[in-house]
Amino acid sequence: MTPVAETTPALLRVRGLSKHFDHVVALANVSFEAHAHEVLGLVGDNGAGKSTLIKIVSGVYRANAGEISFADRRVDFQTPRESRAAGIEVIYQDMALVDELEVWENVFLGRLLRNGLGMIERKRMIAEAAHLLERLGLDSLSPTTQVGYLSGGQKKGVAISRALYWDTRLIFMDEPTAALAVVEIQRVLDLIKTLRDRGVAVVFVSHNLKEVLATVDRVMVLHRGQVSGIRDARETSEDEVIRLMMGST
């Protein structure tokens, strides 16, 4: 099978991205692409620049140099709200869910649907949330369940559902399997593949190389703020990725 990266245009293009904080260089001339229908792994040791890269693309930080194109348009996001409006979401490890609220309320958190009179459309949002859960194979989960009663894997599904509703085209998933039981880890990895199959571009950030290589199509390795290599997941190994993480080629 020919890799997606060789047959489809890039959804996200990053060229020569650099970022420094005073005298500390966080990123230096980083270039890469992410494609629809693809899972791109992003790995690197602590301090390699992964979080900084995510925050620049999602509008939290401003780069000192370089350019970003998304959906064939040059972008310079000033805020996370702008990146979300363009179709980019970040699902962090803590997922930013409110345990005291129900599933549907978390899906529409901060973006409640209202009718022409300004009244909240509760029934519509419950129905929409149920449809999203069904799309992800989570139809056994009720949209009116309080999130605090859910397992870690189910909460991850709620966070993904929230991202999908807003026509998200690119999702960064930061350590999505951390602190999950084995069965739930596989469920989340399956959700990532489902997103890919539905045409979403997924950037999978993790320290677990086994999970990364079993899930992604390509893997990008950062070392001290630079790209030390991008490999087809089927043609590399944990040993090679570790060497790239250490700066060896």
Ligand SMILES: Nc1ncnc2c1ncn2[C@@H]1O[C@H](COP(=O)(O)OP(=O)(O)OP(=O)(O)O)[C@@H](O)[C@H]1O
Given for the second form:
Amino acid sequence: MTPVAETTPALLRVRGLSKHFDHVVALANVSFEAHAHEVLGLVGDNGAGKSTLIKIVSGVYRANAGEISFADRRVDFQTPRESRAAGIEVIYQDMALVDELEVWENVFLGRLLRNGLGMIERKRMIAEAAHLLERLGLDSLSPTTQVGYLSGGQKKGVAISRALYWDTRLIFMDEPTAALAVVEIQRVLDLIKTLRDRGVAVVFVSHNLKEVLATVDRVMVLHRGQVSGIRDARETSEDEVIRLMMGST
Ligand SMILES: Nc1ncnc2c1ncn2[C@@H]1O[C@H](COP(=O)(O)OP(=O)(O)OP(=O)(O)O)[C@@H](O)[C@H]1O
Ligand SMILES: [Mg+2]
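Starting from the form predicted alone shown above, please give the structure in the form predicted in complex with the named molecule.
The complete assembly is shown below, putting the previous chain first.
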């Protein structure tokens, strides 16, 4: 089988990205591509630069050097709002869900649907949220449940459905399975594959290499801010990835 990376055009292209915080080099000359219909694993030891990379692409931090292009356009997002408007979402471990609000309110947070008269369309949003949850196989979840009552895995589901609703083309997931129960981890991994099958480009960060190799199409390894290797998931092994994480090739 031909790797996905060779059959679909790149959605995200990163070239020579570097970032330092004072004297700490967080990223050094990082280049890679992410594709629609593909899950790219991003692994590396603590402090390797994974979160920094995500924050630069999504407009949280500014790079010191390098170029980013998204959907064939050179981009330089100044804020997360700008990257979101372009179709890039980030799901962090501590996702920005509001516990006091209901599921549908979280899906439409900051972007409430209004009718022609400017009135908030509550019923429509509840119906849209129910439809989304169903599409993701989360139909046991009611859109009017308060998010504070949900399990960690269900919250990830809400965050993912929010991303899906807003026509997301690229999703970064920074350790979405950390601190979840086994069944919930499986659920999130299945959602990642669902997103991929719907044509989204997914970049998935995890410290669990078994989980990564079972989920991703390609895996990129960072070591002290540098790319130490990019491998087809079917053609590598945990041992090789660990060696790359330690900086050997
Ligand atoms: N805002 C910041 N100010 C100063 N240094 C930072 C900042 N953010 C990250 N760093 C440093 O940059 C390096 C890369 O950190 P980063 O958070 O990207 O690593 P990571 O690969 O996500 O690690 P982990 O697996 O532990 O989440 C580290 O040395 C870190 O201390
Ligand atoms: Mg991190």
